[in-house]
Structures are given as C-alpha cells and as structure tokens.
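Here we start with a single chain on its own, the form predicted on its own, put down as structure tokens.
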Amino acid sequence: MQQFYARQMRLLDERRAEEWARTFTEDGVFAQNIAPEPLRGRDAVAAAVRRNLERTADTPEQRRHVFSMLTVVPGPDGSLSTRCYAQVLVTPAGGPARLHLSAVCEDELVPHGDGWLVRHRRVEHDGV
C-alpha cells in the first residue's frame, strides 16, 4: 500500500494529471469536505486536477503530497479500506518549505491487475 500511495502522489507532484486520474476506477469518486459535491468518474477527476495544475502553473513552487500513518483493513470482497494522514508541503523558489494543508484521507481500493485502483476517496481537510 505504501508503494501504491508513493507512486500515486509522485504522479500528482510531477503534474501528471491523466496518469494520476488513471489510479481511480472509471466510476471512481473523489469527495472533499471543502467541495459542495464529489467528483464522479475518472474523467471528472482528471479535469479537476488539470484545472488545478493550470491554476498553479506559473507559481514558482514545488508541492509535495505526503501520506503517512497508514492503516489498511481488508474487505470481504477483496477490496481494502485505508486511512491515512495527508499533508501538502509547498516550497517556493529560494524559500523554506511550509505546510499548505493537513487532512485525513480515507480510500476504498479495489484490485486491478497486479495493483490497486481507488473506487472512493474522502478527504477531510483539517480546520474546516
């Protein structure tokens, strides 16, 4: 699981929106407590990530998504329920890193080939 999340978050940090979205099922859901409605479907997830990356494209900073304190519970159907802390660190050019956000991420993962896909993700941002 740690390898899955390391790969998934690296794709996001490297601004590879389409590849990141392909870590979700076709009908995958991405919900956040800061959004009025969840994103439904891989295409909607990819479009939202592309918009966010375009919005920050001219910002001279590096973002790093860090998942930690991971717990994994197997489901009876072969799925996995995971829970972890998620932090986003931002480092501006020539400056120190700062914590951009802190959240709890809960996923439902389903087997796919020799790996996993996110069927449902819920991100609860701290302080909201």
The other form holds:
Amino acid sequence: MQQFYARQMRLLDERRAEEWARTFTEDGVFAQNIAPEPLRGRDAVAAAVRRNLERTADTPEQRRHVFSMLTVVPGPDGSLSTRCYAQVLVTPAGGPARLHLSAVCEDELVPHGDGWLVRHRRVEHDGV
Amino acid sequence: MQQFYARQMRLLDERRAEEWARTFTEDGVFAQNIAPEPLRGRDAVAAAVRRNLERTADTPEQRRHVFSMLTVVPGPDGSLSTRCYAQVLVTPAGGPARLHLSAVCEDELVPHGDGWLVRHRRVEHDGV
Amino acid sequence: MQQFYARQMRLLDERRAEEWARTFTEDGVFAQNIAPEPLRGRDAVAAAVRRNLERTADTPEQRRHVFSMLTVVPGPDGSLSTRCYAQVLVTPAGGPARLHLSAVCEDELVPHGDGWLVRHRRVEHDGV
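Please supply the coordinates for the form predicted together with another copy of the chain, as a counterpart to the form predicted on its own shown previously.
Below is the whole assembly, all chains and molecules, this chain first.
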C-alpha cells in the first residue's frame, strides 16, 4: 500500500497528469476542503491536474508529496479505507526546500489487476 | 507497528487526551529531555496532556506528529523496543505549515489484546 | 527494507562515518548531482563522510535524514532497485528545526548476510 502511494504521487511530482489521473477509477471522485466542488470522474481529475501543471509550468520548482502515518482498514467488496498525513515540500531552482502544506488524505481504494485504483479521495488541508 | 503509531499520534493530534493516555500501560512512563522529571503512570500522562491541550485551546492551530525511520527489535517477554524519528508540523489558521520540532522517540511496547501499549517512552528533542 | 534505511541513515546522523561507509560494498559508488564526480569505493565514501563531519564538527547542530515514499523492485542476481524521497532536517543548538533539503535517492542493493549493502547510490537534490 505504501508503494502504491509512492508510485502514485511520484507521477504527480513528475508532472505526468494523464498517468496520475489513471490511478483513479473512471468514476473516481477527488474532494478537497479548499475546493468548492469535488472533481467527479477521471476526465475531470485529469483536466484539473493539467490546468494546475500549466499554471506552474513557468515556475521551475520541484514539488514532493510525502505521505506518512498510513492506516488501512478493509472495507466491503475488497475495497480499502486508508488515511494518511500528507506533506508537500517545494524546492525552487537554487533552493532552499520549504514545507508548503500539511494535510490529511482519506481514500477509498478498489482492487484493479494486481494493484489499486482510487474510487474516492478526500484531502483536508490543515489551517483551512 | 507503523499503524499503531499512526493511530496513536492521530489521537494526540485530534486532542483526544484520555484515549491517547490509554495507549500507555497503567504504570507507563513518559520521559522527555525537555522535562525535569518523567511522567509516571497513565493518570499523570493524561493530566499532562490535558494541561497542554488546555494551554493551546485558544490557539487555532493544527499539529501533526509524523513518525518515520522506524526500527523494531523484539525484547524479552514479548515486548518490543522501537526507535523512530519524530517531526511535529504545525499549521496555524490560514497557514502556512511549518516544521515545529525534530526528535527521536524510543519506546518499549508490550502486547495488549491484538495491539500494543507503551510501557516506556523516551523522547529526545533535537537541539536541547 | 525500511529498517535498513532507518539503521543506515541513523549511523550518518550519529556521525559514525566508518560504520556508515561499511553499509556500501567494497566497490560501492555514491553519486550526487551536486558533486562533479561519483565517489568510487567504500574507502572514498568513508573519507568523504569524514571530511564532511570534520567540517561541521564545530557546528553543534543535529541532522536527521528522513526517507519516505519507498519503492522496491527486485533486480537480477538477488539485487534490489529502490527509490525514495529524502528530507534532511537540521536543528541547531537551541532550535528551531528546519527543513534543509529535499532529494530523491535511488539505490542498487545487494544481499549481504541477512541484510543488504549499497552497490550504487544516486542522490538527486531538488532545485539543482
């Protein structure tokens, strides 16, 4: 499970929007307490990530999503409910690195092949 | 073991003092290099946490305890000796998040039901 | 694997240069994007670490290497290819702790006794 998150968030940190969106189910939902409405569906998730990446395309900074303190609870029909802490670190060109934000991430994961897909993600940013 | 720490420290971050104290044994000891004397017994641990939480009740900030780099060594009578790095992140209302402290946490855990209790914890804060 | 890294990086944080170097193979290579040339061989690794530690001997600060988001892929001949995020936290005497740097660490590990040795490490510092 930790390797799922390591691989998933590396895709985002490497700005691979389409591959990242494909870690959600077709009808996957991505909700955040900093967004008025959840993103509904893989296409909406991909579009939002592309917009974010385009917005920061001229900013030569490296983001790193660090997940920790993971708990996993089996749910019905083979799904998993997970919860973890998330830090986002940002390093601009030339440094230094800084802690950008702290949040809690709650997922509902469903099995897919020999891995998992996110059916529902809720991210609660601290301080909001 | 990682899930034990994730669950334990989430209780503290969610300001649930009594439940947090119940993750210690009745005679559990909590020592820190920033405290003149160890806390001895679950009641003393609970009282100290309650005082801390009351002191910060008017400060609308979110703390997150992030444990990492965990090692586990089996001890006598089913106990475990663990060691990990601890970061505390703090996000005030409106942000931004900041790294509050770095420490090393050394525990002696004893089995309890299908989980664990802390019989002895020593936290060494860096920079002290 | 996580415990291997926890033990390895603790040696460095505790300034135990020789023991740290012995977690590399005799012909181990340590490459970084902030260094013009890789260190080749355990002796070169040990010498470089000793120089670093001597340079900071008068600076009473505590470093902590925090590895996270680990992935492990089995390779040929029992080796492992690993990848993780690395944070270095620094706490000067009297505090406060700060995030010093963010990097990605890619290792090739080979089995040794009941543990592992680093045959090749590449550290890419963010922002460089």
